[in-house]
Amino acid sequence: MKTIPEAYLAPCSKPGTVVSLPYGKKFILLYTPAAPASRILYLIHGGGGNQYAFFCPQFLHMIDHMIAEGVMPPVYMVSPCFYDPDETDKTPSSSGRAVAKFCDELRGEIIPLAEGHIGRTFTRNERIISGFSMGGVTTWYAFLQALDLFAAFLPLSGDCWAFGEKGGGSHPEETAAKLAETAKESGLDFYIHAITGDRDIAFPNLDAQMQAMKQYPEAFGKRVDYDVMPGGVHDYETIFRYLYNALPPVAGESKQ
């Protein structure tokens, strides 16, 4: 993993933007970048968080820079929030439940929100979707619930919950065998880039899943990318970390 450069967490001279575009009683974030984009990124936030743990200075900052010295290609951005506007309760049970849901609400309202104020329609090889803790966890529920629009898939520090809470380390192989499963029969290809490190919370439960997955070659084989980072812990410095190393090749450049 390489680090991010000191450079990259001051103003770029060439920054993008940043609107909020309100639904019902939510809104979301939306970046558009300096330069012409022809992909789209949903970022979702970790537990307990909300549309600003991505959309924070260093991490736009990172992303501006990135893409003015070509180091991925120019990409939308929207972090939106699972969460209900009046929920308080906000432990992994509750947050478990919001991010099972979530998926409707970003088919139904985010997604057009969001590319409806672009102006255009991206193909799911156009989409990418990743997320922190139980923002993987969000992503893995898209895996299986809204493979149709996405061709991407970044989930960090996150495992898949589908046999319940932390069902990536108490259901390894049914959680593994359900993945495989969508997989073929959707039909459809797809790229997934797993990332944590060994200090994390999160890796007993992403590691056994990812191993797991081993399992069915013919359903993931080259499709699936699985990264530890040594003395990676649980924070969205580090998030920020492993987007810096992963983002370029899923969006747009190839993989080396």
Ligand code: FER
Second form
Amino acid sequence: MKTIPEAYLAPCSKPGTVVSLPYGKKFILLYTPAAPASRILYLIHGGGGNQYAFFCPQFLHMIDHMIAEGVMPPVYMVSPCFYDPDETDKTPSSSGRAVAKFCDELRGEIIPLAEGHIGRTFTRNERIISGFSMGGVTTWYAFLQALDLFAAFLPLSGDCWAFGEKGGGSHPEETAAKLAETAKESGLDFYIHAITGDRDIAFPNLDAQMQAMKQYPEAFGKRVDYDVMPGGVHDYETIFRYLYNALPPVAGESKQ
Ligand code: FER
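What about the form predicted in complex with the named molecule, after the form predicted on its own?
First the chain shown before, then all remaining chains and molecules of the complex.
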């Protein structure tokens, strides 16, 4: 895995713009790149986080540079928050309940809001969903609940919780079977690129799930890439590096 160039930490001469878009008592942040974009990335924060976890100067400078220097085609980005505004319980079980139903909000409110503001509805092939930790858990829920909305999934250091908290670790076989069945029944094409690190607290859970998914080559095969970065830990800085390497998602181009 390549390291992020030092220059990408500094502001870029062609920055994108970020606006806040309210809905009910909540809001999303929308990043519009400096050049016209034909894809949109929905980025989901981890447990205890919010809209600003990904949309911090360090990450936005990196994205600005990746676009300006042609590392990645221009992309819109949306950063929502999966917690209700009055939620004070940010434990894994509370977060787990929030993300289990968050795809309804994505489908019913967030996607129409973001794409309505941009002025065009993107196709599923133009939409990407990614997230860190509980945001990775959300990304797996999106695969189960919203495969009609997204074709590319980048779960980062988070497993699928369809069979309970850290279910990828406690129920890897059931989880893999459910994901494979969802893939098969949808008849839709997709690409999943899961990434974590071998020193990440979520590694045992995601790894057990990814190993179990290998039992379904017909459903997954070339549609799934899985990378484990040696030394990778459970923090945003490490996750930014995964995204530097994995964006844009292209099947078969996974890099170790
Ligand atoms: C995991 C997925 C998510 C995991 C932890 C989390 C330890 C999140 C924890 C948190 O938000 O505190 O597999 O394994």
